[in-house]
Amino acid sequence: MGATPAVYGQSSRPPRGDYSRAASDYTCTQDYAAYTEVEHATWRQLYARQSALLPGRASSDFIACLPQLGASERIPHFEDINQRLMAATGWQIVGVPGLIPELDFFRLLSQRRFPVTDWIRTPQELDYIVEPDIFHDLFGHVPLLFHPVLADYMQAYGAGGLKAAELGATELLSRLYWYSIEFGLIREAGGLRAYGAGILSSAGELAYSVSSPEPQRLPLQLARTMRTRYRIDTYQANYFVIDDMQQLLDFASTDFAPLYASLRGQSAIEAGALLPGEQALPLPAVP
């Protein structure tokens, strides 16, 4: 779907989804001069709205790392972020035109290169967008790449993804990504907090994920998480909770091959379902 001139002004950047400008690894250069004032205003509005919702809902690690983006008034330059990111954890962000194939995504992560979509949503898409844009990728994902433990987990996940592809298990591993990096919750002293990018970049799901009584919340266990389907068209029916970031990195040191083999004979679990004997985590009492 291309951008419309009526919304984006006279932007010189190719429309979203134009992969003809990408290299063989799907990366492309951020054409910073092509962003319009409308697009910068959209970034500013999204950043201000989402930042105001973080206290008491987002993980303390995310809140501490967010200033490293270094830009709240205008879309950030990738090069500026990369200077700080390389010094902090050895990661770099690279531009992409949109969603990329799994293997290429895994390969970039294994190289400590995180793909960031270089276009931004229209003002009409502030509350919901079909596929990730630069706000979701930068605001939701990149701050925690400044966290050493999460940064190491992301690289290990990418390397694990390449192995999962050889074993025909990318769907199982993708569910772990969805329920951790995209929609994960973490225990903190004040209660449950969000660290997943899909939650942190969503105005509605941020409060829903940590305070609504509707979804099920379960401790993150590898087999259970990999068996659980997810929804892409609504808020999540269940969330998986970790105790700390180190737990994710510890998971990454596991040999997943036997786990994949055992899960192939088991049926998937529908989103929001509880297994016999399973009990969802209670919401912490509000003081």
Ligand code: HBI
The other form holds:
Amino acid sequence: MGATPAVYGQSSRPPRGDYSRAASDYTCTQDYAAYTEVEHATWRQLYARQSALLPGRASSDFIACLPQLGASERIPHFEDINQRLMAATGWQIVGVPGLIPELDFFRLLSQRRFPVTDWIRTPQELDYIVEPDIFHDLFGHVPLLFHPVLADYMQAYGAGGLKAAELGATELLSRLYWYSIEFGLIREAGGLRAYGAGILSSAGELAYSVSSPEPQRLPLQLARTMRTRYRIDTYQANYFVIDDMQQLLDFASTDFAPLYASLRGQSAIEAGALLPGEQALPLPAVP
Ligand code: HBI
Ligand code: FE
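Structure of the form predicted together with the ligand (previous: the form predicted alone):
Then the entire complex follows, led off by the chain already shown.
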């Protein structure tokens, strides 16, 4: 078993889960009997609160896929979700004790296995938790694994991550992940909608991301997005917007090696900054 992983952006605080129970690929089985009634109640409370916030804020694809999770009242059994997920897009979720090293993460995604942290936050952490817990992973990420285009993008991202690691470009690629899969926005007929898991699982950031005038919103473009730093401990200072999920899959089919090479000499852009001549996207008028 490798040492517990340095997690992205975290302080030196040791990660929360018990990594000694994980296999060499960091996966561990979900100990369903170990969940307490308090933990099921926390899940129920988070699920009810977040679901009520989705209409008019979450992507319509996310809202359509959420019922496939089949778990509003109690923490779901991973194998129940896997039966539906495997049939839908060939993905399965696997338990992990928490954040895992990038290479292991990329490898699992390339195998259509999504790592889901198997512990849940305490009632005192209802509004904010630094590390992703089971609610962030299951409620935020798993519904869109039922979406065929997103399902293919996630696997391509994993395969791309393994290549990026060989080219020393994982920081660039992780920014693309951050500003799409974690904090991505999509433009729909009704206005801006969130499809990123970090937004969809956050009570406060969901409304902020699609309606606050504060953050900068820009069209998602590979080079610009890969140059843009991100913060993990506040709402995002900028968001990147796509018009169609297919855009992500089209990105994934391009060869990133020349892009990485061209970005090597370019400086990173601070979150929230605009380059000379750049125009942030206006907030769409609320219909
Ligand atoms: N580990 N379990 C888990 N979940 C993640 O989302 C995750 C990770 N390790 C690394 C990571 N994400 C990011 O650094 C990716 O950009 C690789
Ligand atoms: Fe996440």
